[in-house]
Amino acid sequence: MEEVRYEVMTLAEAAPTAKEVMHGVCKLLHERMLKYNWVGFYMLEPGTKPPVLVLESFVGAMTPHTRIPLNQGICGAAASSGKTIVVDDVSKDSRYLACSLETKSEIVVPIFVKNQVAGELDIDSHFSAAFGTDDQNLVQYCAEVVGKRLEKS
């Protein structure tokens, strides 16, 4: 994992635009890890009332989600309290929206732009808990590139 955190930093100081970072880390994690068949990031659409969530970059299956209010899902939880959610068995979460049968298991963390959240990395698996700490960690660092690089645009 460390050579896939040490790909991103890379990714992140190379790429001329917050958007060519989020679509390339997308793209990273989707071929380097294995389990995660699904990575996209939902950004906060700039004064919606009441907020909601755009998709923007993402690889894997087209998903019928690409907005998303924040009272609904794990994605609309996770930006709502400003914390990562790890879910290790969809189908037993009340919040899970439904996006393909086949995901069993879902990580979504927030990005922070100057202490506010504006959106978050969403990655499903098709494994149940694939999700671990060391993969929490790097998602995580993954949110965070991606924050501090739309802090400077």
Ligand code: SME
Second form
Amino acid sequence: MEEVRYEVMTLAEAAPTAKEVMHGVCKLLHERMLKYNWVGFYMLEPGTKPPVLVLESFVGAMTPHTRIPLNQGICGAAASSGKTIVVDDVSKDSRYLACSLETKSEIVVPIFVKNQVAGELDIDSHFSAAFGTDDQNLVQYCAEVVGKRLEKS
Ligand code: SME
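Could you present the same protein in the form predicted in complex with this ligand, rather than the form predicted alone shown above?
All chains and molecules follow, beginning with the one already shown.
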């Protein structure tokens, strides 16, 4: 996991734009973390009222949820609370919006730009309870890297 964190750091230094950092993070996490079966960024659409999360970069199967209002889904809950949400069994969470029938667990980590939620990093797994403390730290690190990069642009 340390190695993946290092690769994220290297990638963030080399990528010319925040969008490329996001795409690189999706590819890297999907390739290197075997239980991360869908990895994607949702970003708040500037100026839209009420606010809506829009799918940006992702790696994995196409999802029907390309636009998610803040009062829907685990994605909406993470963005509106500004807190990381880990769901060990998505079938037991009434907020869950299904993206693939194979998904068993999910983590959503908000991305902050200038102390405000700007979007989030969402990861689905085909395995139950795939996201432990180390995973949470890694995904939070990736979200921080992207937030800092967006702050600079
Ligand atoms: N499961 C998410 C929707 C996004 S898909 O997982 C890609 C949710 O409940 O908000």
